[in-house]
Amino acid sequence: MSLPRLKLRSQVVKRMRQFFDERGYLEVQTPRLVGLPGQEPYLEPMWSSVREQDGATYKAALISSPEYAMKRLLGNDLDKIYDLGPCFRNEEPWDVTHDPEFLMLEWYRKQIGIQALMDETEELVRFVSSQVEAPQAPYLPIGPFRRLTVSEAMKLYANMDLLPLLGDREKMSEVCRLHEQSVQETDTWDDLFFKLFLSEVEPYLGWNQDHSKCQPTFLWNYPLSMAALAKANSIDERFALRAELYIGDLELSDGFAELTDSVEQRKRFQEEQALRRSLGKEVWPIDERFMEALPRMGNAAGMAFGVDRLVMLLAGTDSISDVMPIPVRKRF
């Protein structure tokens, strides 16, 4: 990494902390090594082990996110917290936007909904962008951040009406074929959705109509099956209160109005476990301490934000290796 980019990265981290400190958030440093990581079917933990002096040994994993620990803290009387530290994901592509070790900012707050969470995320990006020295940054946000529901985005970019297709694999298969997407017998409804989304929608979300200028865009109101930790939308419970932020070609953040119903959460975790088994992946027990804390969280929302990707935007580079102090392929 060049010295200017190293300094820019340092400035971004400092300004992020300043943003939350000035708003009364408490920084918490949650464990990076845990016994029970997240259940996400398409994320793989980095496993290790912990051995006590007497020889007792425990299987452990590096976290892919501090989410579980932070929600446990919310359930124990904290109300505005953030964590800024490294996270780890195994079997990720070593490409221009991914690194097996990356810097994640997560924050959680009680008595806030999904719209206010998007407001705060936009304010964070604007504040950090205005406070750092990045004169060459081509993606500095200027106008208001756009907000599109998933249904609106699918209609706008793929010219398809999502509502009649929800949960209907056969209808979704027909639409995929019309859009010249392959359909396999093993494809789930979600698989088919993402074939269309990744090819016809996501590449355009963070840009204006002619793809000449970035247009920061929140994509929100996801189908419920794509938000295992999010609260259902009370207006239409086929959708969940999840929001992601896109700027240019990058997805920067992912957040939820948090699900606090432990019965429903257990059901969703069990569905994720079943999906992992069907994919031939390892399955581990549900974290009961997390489950016990859920009902005490109350009305809350939280966002996970990729720090390295914001540095990429401000540095005007399209490779995450350019903003890492030591790129991944020079570490091993």
Second form
Amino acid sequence: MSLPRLKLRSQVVKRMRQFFDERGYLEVQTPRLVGLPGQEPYLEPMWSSVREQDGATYKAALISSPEYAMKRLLGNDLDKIYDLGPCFRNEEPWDVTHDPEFLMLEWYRKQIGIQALMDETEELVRFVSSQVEAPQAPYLPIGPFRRLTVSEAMKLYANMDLLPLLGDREKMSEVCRLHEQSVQETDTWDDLFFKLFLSEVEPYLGWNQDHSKCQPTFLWNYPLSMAALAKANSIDERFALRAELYIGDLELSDGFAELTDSVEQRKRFQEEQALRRSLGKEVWPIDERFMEALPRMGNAAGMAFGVDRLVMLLAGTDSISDVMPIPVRKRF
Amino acid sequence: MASPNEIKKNVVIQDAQGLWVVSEFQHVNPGKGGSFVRTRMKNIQSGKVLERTFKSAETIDLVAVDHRRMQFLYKDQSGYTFMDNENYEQATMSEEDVGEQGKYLREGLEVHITAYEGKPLAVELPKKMAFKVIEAPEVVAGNTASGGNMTKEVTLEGDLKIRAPMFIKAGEEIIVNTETGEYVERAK
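Form predicted in complex with its partner chain, following the form predicted alone:
Next comes the full complex, and the chain you just saw is listed first.
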């Protein structure tokens, strides 16, 4: 990695801390090694074990996100917190946008909704971009960030109406065939959605119309089946209050107006466990300490933000290995 | 049967509509979704270009193709003609099939050709190629002071035009990335 990029990376991290410190956030350093990691069906933790001196042994995993620990802290009277540290994901491609160990910024704030969360994310990107020296940043976002709901984006780029298709696998298969996607018997509604979305929508989201300039865009209001830990939109409960930020070819962040209903949360965890089982993947118990803290968390929204990817944009490079102090292929 | 994880540039996929050669591919893991392989592919028979995304867990039909090392001979009305370095067989590809890459082809250049049943489908150029600069505008005094990342348009041999740093002069050789069409560095 070049020295200017190493310095840029360091500046970005410092400015992120400054942004949140000046806004009265508390930096929390949540554990990297935990007993019960997140169990999203498509994320694989890195497993290890911890032994006490007397030989007592605990199964342990490196976190894929600090989410559970941060929400437990929110349940303890904290209301504005951020965490900036490495996260780990196994079995992902080692390509231009992925490294199995990456730097994640995650923050939570009580009493705000999804729109205010998008506002704060936009302010963060603008602040950091304006404070660092990045002469090589052709992607430096300047204009206002666009906000599109998933339905609006599907209409705009794939010319399809999402609403009548929600939950209807048969209709969704028909649309996929019309759009010349491969349709398999084993494809779920979400799989079919992603085939269309990834082919016809996602590559264009972060760009202006003629693909000549970056157009930072928040995609929000996801079908409820992709809600993860987001709560349903009270105006239309078929959708969830989740938002992702795209700039150029990169997806930079993913955030939610957080679900705090522990009955609904348990139901979603059980569905995730069932999906993991059906995919032949390992399943572990629900984190009951997290479940216990959830109702005390209160109304909050939180965002997970890929720091390495922002550095890529500011450095004007299209490969994550260019902004890692030691790229993954030179570590293993 | 094969897995979409085996997709690479220039592999050939077979489905009900015939044979498709993959020109671009990318692994994508949307948040909270499974893993997918996004491709851009072209139908060998109809020439139709499509963006199609496969789920990593599904199965696809990959067709065996030949990878031949060939030398570019010449371009005429019928297209670009190449010669196999081992058996001296010649093959011609249409201007459309060669596409954008045609502008980098120079007589005698060795390339990799993907072929199916003798029919050439795709050309793979060396990723970095050296070109002589034929024309480069003189730098106006004062222009260089405004930053090290200013560029200008230069003309290379074969009438190729690209953006290069201000300090590049006519007569020099520069390295071009043939995948992105961007200037890399001065040739050593």
